[in-house]
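First comes one chain, alone, set out as structure tokens in the form predicted on its own.
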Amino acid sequence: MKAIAAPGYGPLDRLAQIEVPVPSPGPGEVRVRVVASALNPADYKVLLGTMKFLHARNRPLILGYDFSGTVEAVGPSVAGVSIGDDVFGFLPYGPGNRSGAFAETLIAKCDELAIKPAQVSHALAAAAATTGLAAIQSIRDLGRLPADGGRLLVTGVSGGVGSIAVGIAKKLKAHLTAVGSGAGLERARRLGADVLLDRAAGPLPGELQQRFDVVFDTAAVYRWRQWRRTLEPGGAFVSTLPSLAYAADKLWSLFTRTRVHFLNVKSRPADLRLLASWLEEGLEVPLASTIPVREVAQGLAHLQEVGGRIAVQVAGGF
């Protein structure tokens, strides 16, 4: 099968086309082909060397990890999807997955996936994937919003996952906050965000008057002690990017009352059927653009400079 893949660690300009087995499923595995994915800062930064432990170290090394597409064959005791249905979900960012959707087939669990509606594309529930569920798992679950709503603020609201955050926080009925600047701000507003604060001209963490439940810093920018002071006793900071200044806020957070958290999407069924009902009913994924699986190496390019959603088709675009 083709395949868009590096022989190693290095700059983008080494993924290129290349042919390698088709891949058979094993014990509770789909082997799904492949229509469209979705690019990641994870690609990059795995590629470039400087998050290896994203992806296990084998070679060749095929990145992607947003897919949907339709399985096509299937391991000993898989229970939930036949083959023939359309699926839609991720690999999972970490040493165990040798996989990658930047390919015409891949192997995923069968129970780290689920059937994508008919009326949502194949490119959309890609593109949603990923950032769909961080949204959720870091606001419902580890910023534990108030199940009837609770005030919230999200951060770099322009790119993938601040993006669709606006949504799925007016899903999860939030009194929401939105931090960005320019078109992403501007699409806040049209996407029902209460209230609109530009990062350039806004006032600084410490300034704002009001307090919140969750803090969810998508663009991985601020630190929790910038926010603790507006943030209700019992609320809770998630970042999505572990760091050192991370370690030490968490540490210094179990003196206070209030609670510091960074996310470890995990590609969830349950998640993903909800992430699915709501893009039937017409949840918006902003997209940027959709390229050619053969452009990967461009589209990371970009990605690094500009931020946002760039779907893949994969599917016709060797």
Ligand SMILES: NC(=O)c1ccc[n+]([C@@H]2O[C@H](COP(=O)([O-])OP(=O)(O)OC[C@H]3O[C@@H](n4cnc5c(N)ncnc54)[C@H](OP(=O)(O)O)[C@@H]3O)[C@@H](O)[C@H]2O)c1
Contents of the next structure:
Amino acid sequence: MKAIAAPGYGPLDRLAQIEVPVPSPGPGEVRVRVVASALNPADYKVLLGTMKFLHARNRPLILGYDFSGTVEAVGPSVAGVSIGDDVFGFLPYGPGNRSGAFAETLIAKCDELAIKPAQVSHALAAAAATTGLAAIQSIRDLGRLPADGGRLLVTGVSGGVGSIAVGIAKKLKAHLTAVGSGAGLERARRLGADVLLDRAAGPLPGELQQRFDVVFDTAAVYRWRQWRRTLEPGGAFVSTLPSLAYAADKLWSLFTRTRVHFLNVKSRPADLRLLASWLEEGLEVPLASTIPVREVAQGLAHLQEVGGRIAVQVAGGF
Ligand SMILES: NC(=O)c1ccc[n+]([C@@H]2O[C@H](COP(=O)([O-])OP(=O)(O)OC[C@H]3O[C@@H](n4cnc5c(N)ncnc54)[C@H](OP(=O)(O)O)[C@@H]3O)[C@@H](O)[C@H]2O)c1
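After the form predicted on its own, can we look at the form predicted together with this ligand?
Now the full complex is given, and it begins with the chain already shown.
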């Protein structure tokens, strides 16, 4: 089968089309014929060697986490999914993941995907997978936003995670303050954000008068200690990136009435099903563009520079 791969870690332009054997599913696994994928910062972080732990150290290195496609083979002990089903989800962000979605087929665990609704395109399903679950698991699970709504602040609303988080915040009935820049901020207004803050103009976190139940720092540029005085008692600061500073903040937060968490997003079927139902209802996945898989290197360079959500057409894209 065809795949876009690199011979090892290095610059993005080492990505090229290669031929590799078609993989066979093991116990609990399925082989998916990939129709669409999407670009994530994790793709360039692994390839450039800054976060190698997000993927197995394969050579050649086939990347791509989000996928939507059709099950074409099932291994032993597979339940809940059959050959011919359209499914979507994402591969694990971790050293155990040897598969990649920038390829004609991939191997996924049957309990890490969900059925794609017929009305939702493969490109939108793939583009919503990581980012949508990152938002759900950060705001609802780690943040514990009150079920009847609550006050939420999201940073980086131009980005892949931040832009879908705006629509998901409204599904979770949050009163939303969106922090971002330019067109992304304007889009957040259109998608229902209640308060807009231009990150270049301020005010800075410590100067805000409002109190929040959850601050979701998708941009991963802030620290809990900058926000702790704007958090309600029991409120949480959730970041998308671990750091040494995070460990120190976690320890310090134990002596306060606020919480700090770092997201480790998982492709959980129940969350994918919830996301699928919202996509059917029209949840917007703000896409910057859709590119053929042969242009993944250029797409990743753009993502690294600008951010945002880029879908990848894999079927017919080589
Ligand atoms: N831990 C996990 O499980 C997990 C899961 C998914 C993603 N992630 C990580 O989450 C991060 C965001 O992912 P993404 O897909 O949304 O990335 P992205 O598309 O590159 O978006 C990042 C956004 O952050 C904002 N930003 C950039 N530089 C900034 C700065 N200096 N100050 C403040 N804001 C800035 C920008 O939005 P504005 O211009 O609107 O501010 C930008 O669009 C990445 O690091 C990714 O690796 C982690």
